Amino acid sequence: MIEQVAEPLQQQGFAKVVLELEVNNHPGVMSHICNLFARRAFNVEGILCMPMSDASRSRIWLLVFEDQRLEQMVLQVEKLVDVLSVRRHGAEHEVFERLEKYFH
């Protein structure tokens, strides 16, 4: 069976905002979180994972734009087995602005 997938939104005239989710640390945990947006054709701009202290839990960050499907997208990542919390930040969110530099 073949998986449609739908066309991406213009980005034009929206907002970029980060969504912090803590999952729980084990492989495949990125690809499901990935799959999700892919299939919506919902574009992510930046990532970043990290293993946090305890190592059983990582920490990532997504940056993507901020339009009408947005709150749609962040109930659906809220229901993923291994995802444990959501937080949404603005653009400005200091772990992409850090990394801005090594990127240009």
Contents of the next structure:
Amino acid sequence: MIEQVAEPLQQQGFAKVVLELEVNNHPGVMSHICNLFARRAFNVEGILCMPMSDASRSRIWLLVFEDQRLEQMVLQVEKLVDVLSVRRHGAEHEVFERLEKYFH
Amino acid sequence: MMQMTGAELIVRLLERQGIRTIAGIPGGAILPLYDALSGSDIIRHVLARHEQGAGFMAQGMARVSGRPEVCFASSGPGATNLVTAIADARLDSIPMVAITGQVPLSMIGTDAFQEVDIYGMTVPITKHNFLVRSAADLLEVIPQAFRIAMSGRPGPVLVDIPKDVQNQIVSFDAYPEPAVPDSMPVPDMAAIESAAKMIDEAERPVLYLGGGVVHSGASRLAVTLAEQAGLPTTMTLMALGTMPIDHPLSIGMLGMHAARYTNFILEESDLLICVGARFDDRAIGKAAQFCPNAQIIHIDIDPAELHKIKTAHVAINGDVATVLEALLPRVKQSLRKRWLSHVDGLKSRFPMAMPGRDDPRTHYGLVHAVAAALDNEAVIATDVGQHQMWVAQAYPFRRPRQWLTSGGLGTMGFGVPAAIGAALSEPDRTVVCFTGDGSFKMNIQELATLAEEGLNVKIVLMNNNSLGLVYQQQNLFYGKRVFASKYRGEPDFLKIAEGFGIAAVDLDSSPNPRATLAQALQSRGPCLIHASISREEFVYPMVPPGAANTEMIGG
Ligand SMILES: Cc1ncc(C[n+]2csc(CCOP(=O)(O)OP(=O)(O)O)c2C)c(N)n1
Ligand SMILES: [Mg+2]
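Which structure goes with the form predicted in complex with the partner chain, now that we have seen the form predicted on its own?
Time for the whole complex; same chain goes first.
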């Protein structure tokens, strides 16, 4: 959807982190989030987004590397008006693992 | 029950929000809104000559008033022409609401005439943006746009409104309340206590003020803190004026074109108290070598600025004024004689050299002569280039919001329309715009707006017939390979001004430039003041790209 605006820094070798975002569900929210990561040259390994049971909100799952810029990245995400909350999980979180069979 | 079109609703909401002047240019997709605006007795429309000009006029109004101001543009090219002014507002944290017309909802995504995805385009350069999908949504979106623009760290918000939404009839019971800023975060008192302790215990502290002090209206508190704790105080480009330049504790602007002594004092400091600043690369040079021996206290309303470039020992998220107010009673009175006399020693050993400052035919002399003819009530705007840096170095700024400059984006073409905006907002002040011949040509069409409005704007054109700052860089850092920075032709700026119906004086041909200048500044109304500046005059001293702030050349 969004072109990568800068070559992301080499992140291989860093641990992975799963971010769980709760956001307002309206067109444009995804572009605010993807654009933010892209323009800060921060690679998003995996992304998953579905409306929540209360359809006015969506949940977004992001798989990212935990490099030293992650802290700053999360602070920037939290500033987005449509982002209601951000939670961090370890890579052991099963959300992406269970999807892996669709990517082989 | 009230009933009106979306366009009328927008105008009523803007009126209720306190908006009195809007700059813009109409076009097909925003005509319903213009039609509604024509019926307003409260809002005055200023017809710009280019949407970028309209954007900078809104900025100029916002920069002097501190309130969010509005610009209008049509869809497609009208909207894309606003982009630079929006990006500029973002980088300097200027509150602004840009309203653009869009093709009708049903045509979005069809490559319709004058359709561009301005919503998508402005995602990375706005604080937030909206594409409005029904007239009823305006009841929420317009107040939200203002609330977001003015809350916390201010910034630009774009509202894109399809033409059919402007025409749609909406019924509602009552107007929403005009937006007010969100309440500020409650600062961490324990952190404030530790900050106070660090200030009391420091031997060589420096106070470092940024644009946040202006936005927060905290300059008096910052000066009080400096006086109470004996803190030499430096300001970023954005903060000039927050402490009067002739205050005994002022050590002037820091960074790339600071006086040497300023950067040397910072180098020696053991505590840096950063208030509403963001450790920008032009201010701090090589980050790793900036204030190498200092602990850092960082106060900012934006939590993402804390620890971003430099890790702070004490970081306080909060409104600068609120935090300073809480800090003041906790900080001991201190004369700090030893450090301050050392600071004075550095000041006299490595002062800012200003050759020609008494000769109004030189760059520094001209800046001084303008200052001498004005009082502190005047507003000083600039464009971008050498002339901007000379004004920053030499003009005696003494109050916040006296100084309007494009800091973060460094946009040539900012000056004239921003000065017009300032004058629209505060018509009784004299507004001076120092410009360069390159920058002036980037929004020169706004001379027509200026003439029409008859505002008290004085344009001081420092003409070196070149992109001086580029010429300087090529001479210093690209083996003197001067390329694409000298103009071959030279327009007659006096005739251009005359053609637009604006009075002009030429200091070059005046037998008494000081008197000619003073007279031009004192008579009311717009005026172009032309002065040639040698192309071989460079901005010194200077931190070369990539160097530490202490490795300055020249001056
Ligand atoms: C819109 C824009 N384009 C290009 C630049 C790069 N740039 C920075 S300063 C400068 C030269 C400015 O020339 P002028 O306005 O004549 O000022 P001078 O340096 O000669 O005083 C240029 C081209 C810029 N800052 N903004
Ligand atoms: Mg020039």
